[in-house]
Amino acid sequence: MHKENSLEEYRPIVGDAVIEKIKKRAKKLKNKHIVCVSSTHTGGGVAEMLNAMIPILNDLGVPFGWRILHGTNNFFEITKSIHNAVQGEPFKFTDAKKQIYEETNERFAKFTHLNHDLVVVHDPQPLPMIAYYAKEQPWILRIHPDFSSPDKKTYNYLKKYINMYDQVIVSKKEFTKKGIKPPQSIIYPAIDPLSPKNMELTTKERTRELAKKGIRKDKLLITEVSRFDKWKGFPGLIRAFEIARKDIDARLVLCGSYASDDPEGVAMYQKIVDMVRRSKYKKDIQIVFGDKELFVNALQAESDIVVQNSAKEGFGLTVAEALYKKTPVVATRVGGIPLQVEHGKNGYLVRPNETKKLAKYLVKLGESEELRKKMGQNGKEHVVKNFLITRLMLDWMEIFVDYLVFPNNIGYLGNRLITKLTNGNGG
């Protein structure tokens, strides 16, 4: 665990106006008890955002709790399939699987006392919890994955629970759904610039971190940082690298990790290992575990190009992480990535499976240090203006104030975009 940052430490990064705005909004929420429920406290953007945001809000006098759903391996295998189904993969959701899914949530509800003024539930894993409470406060559902074209049978089953909530929040306009009862809002995720994964490191510190994993900077360094997951596009990146490697002398680092609620990671890791073993350029491809935040920080900062080759993506905060470190990004035009990558300005966008085009952009960036430097500077400016945790706190507090300070206005809110891309830091 890393130290908790105070709000004041963000002042040099985002400016006085943003900090004062957060303090002013927090005063309206004094002694309003809020709680989040999610399925894991580590691994993935949800946990990282909550780890950054919740301590700061507590310091500001907003009592904010966090509960982690307890489940068996069978439960998390089912919820991983639900996660994939939400993103469009067919899933045979049998009665036996539904029983495990529902009973796990019911059991968790029995020993998780939510006597708070407002409850926020993250993603499908704890979604049914709401059915096992005598609801006495607003419940908000925050859905992070790409919900634009889900498996219909799975979605129709989940919809009965979704309709029990007072509000649904998604990461992008295209993820909103017609035919559900709760109003829907859009909040873009964000990164914490002071976390070990994003804090500024010296050149010496970065070199030392890379050395621990045996990564050398003797060639152009191309990297993807993702979970070992079928949607993250590691195999396609390997193929693109093999094409680009004919024109540029480069090294590819595939930096992966496992989330504690994802049982498919080991199988995906083995698939990647087998593919690299067969590659003509296997000596220039390294697979490493991103199990330490400082290492990921150093890798993103020292890389010449970062790739995010996802087929599906909720938002893809690894893109903002790389851009914040002035590293240009080549990524797929999915999920929230196009909000972060401005094509031709701080990186390039391709469609999933456009292997040759991906390779072309790797070569284009690889051949021009001047272009990489210019795009890297543009990338950092874009992230500072739009994708830092201070802006995320302001967005969430706007929702909390609506429900806890001005509840009579709720019926008139309707669907809305909370986050607004801006030239300022706070929105």
The other form holds:
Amino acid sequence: MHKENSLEEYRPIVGDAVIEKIKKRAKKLKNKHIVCVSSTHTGGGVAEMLNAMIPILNDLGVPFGWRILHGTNNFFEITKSIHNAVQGEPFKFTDAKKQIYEETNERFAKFTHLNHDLVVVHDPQPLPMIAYYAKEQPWILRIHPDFSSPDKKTYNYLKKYINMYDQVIVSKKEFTKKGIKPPQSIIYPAIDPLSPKNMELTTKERTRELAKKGIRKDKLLITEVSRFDKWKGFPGLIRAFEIARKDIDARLVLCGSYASDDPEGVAMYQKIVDMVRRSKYKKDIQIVFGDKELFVNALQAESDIVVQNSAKEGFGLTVAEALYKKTPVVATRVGGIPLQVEHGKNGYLVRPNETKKLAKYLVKLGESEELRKKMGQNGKEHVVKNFLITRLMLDWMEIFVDYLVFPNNIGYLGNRLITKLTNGNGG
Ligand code: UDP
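Switching forms now, from the form predicted alone to the form predicted in complex with uridine-5'-diphosphate, please provide the structure.
Now the full complex is given, and it begins with the chain already shown.
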């Protein structure tokens, strides 16, 4: 679990101005009771961010709660298919499946009493719960995955629920939708520099963490950290590594996890194990579970190159995590990744399935320690300026202030980009 960091501990990292701004904004929200709902408290980016933000906001006098949707395996299989459909995969959403989806939300609503000043709902799993409340406060829907080209039928069905919300928040301009009622805002996710996942470790601690999982640093280390999920591109990375491995002596670490709301992980894991078993370079490829934050931290910091080979991505917190640790990243140009990876400056971008190009950049970076060092430094600066949790808190509080302090202005605001990047790609 997280050590709960008070805001003051962020001062040396982000500077006085940011801290004072957060305090000022939190004052406006004093005693405003906010609650968010998501479907898991562990695994994946949403849980990461909520675990970091919520304790600090409470410390600042903003009572902020978090409820977890309860569901059966059957329910989570359906919501995983909805998640995949939102990212563009066809899905036969039968009446029986709709019934389970709706009834689970209805039941959850019955024992989840919400008398708060504002409600934030994360992602499609708890999306329909709004229909089972006599709504008395603003409801905000936060959608994390790539929502730009969803399966049409699934989207049309979800739309009736989306339209019940007062506001929708997405991770990228391209994810905003035409033809829905609520105004849409864009907030880029962020990482917590003080969490066990990102805090600075000593060389000794890092070495110890890697040793626990049997990872040797006797040659170049290339890593991807991701849930075992079909969108994350592990098989393509194995193929790219096999090409690059002819030119560079390297190890590949595939570090994965399952989220409790994702029933597909085991099958993906098995597929990867089979591929590695058949690989010519199987001795140089390791599959490990990233179930310990300190280990993931050490791995991202000790790797020479981190890869994020996603076919689709909401934002990709793993990219910011690696860059923050001064590790250059080679990644696909999808979702929020191009906001983080500045091509040629802190890493390289390829398109999904550009296996040879991915291999080429692995070799290019693998061959030059100087390049890796320079890019690593640039990456850290970019993340400190733009993708830390302090900026995310400011963005969320901007929305909360709009609804809870100046509600009369809401009608005039329309669609907005809330996050303003300090430099770089702008979005
Ligand atoms: N993660 C982890 N161990 C793993 C795989 C992933 O701790 O083995 C964490 C990763 O460090 C990141 C989050 O899960 O904080 C994944 O967030 P991201 O936005 O990259 O992808 P999502 O899982 O939300 O699609």
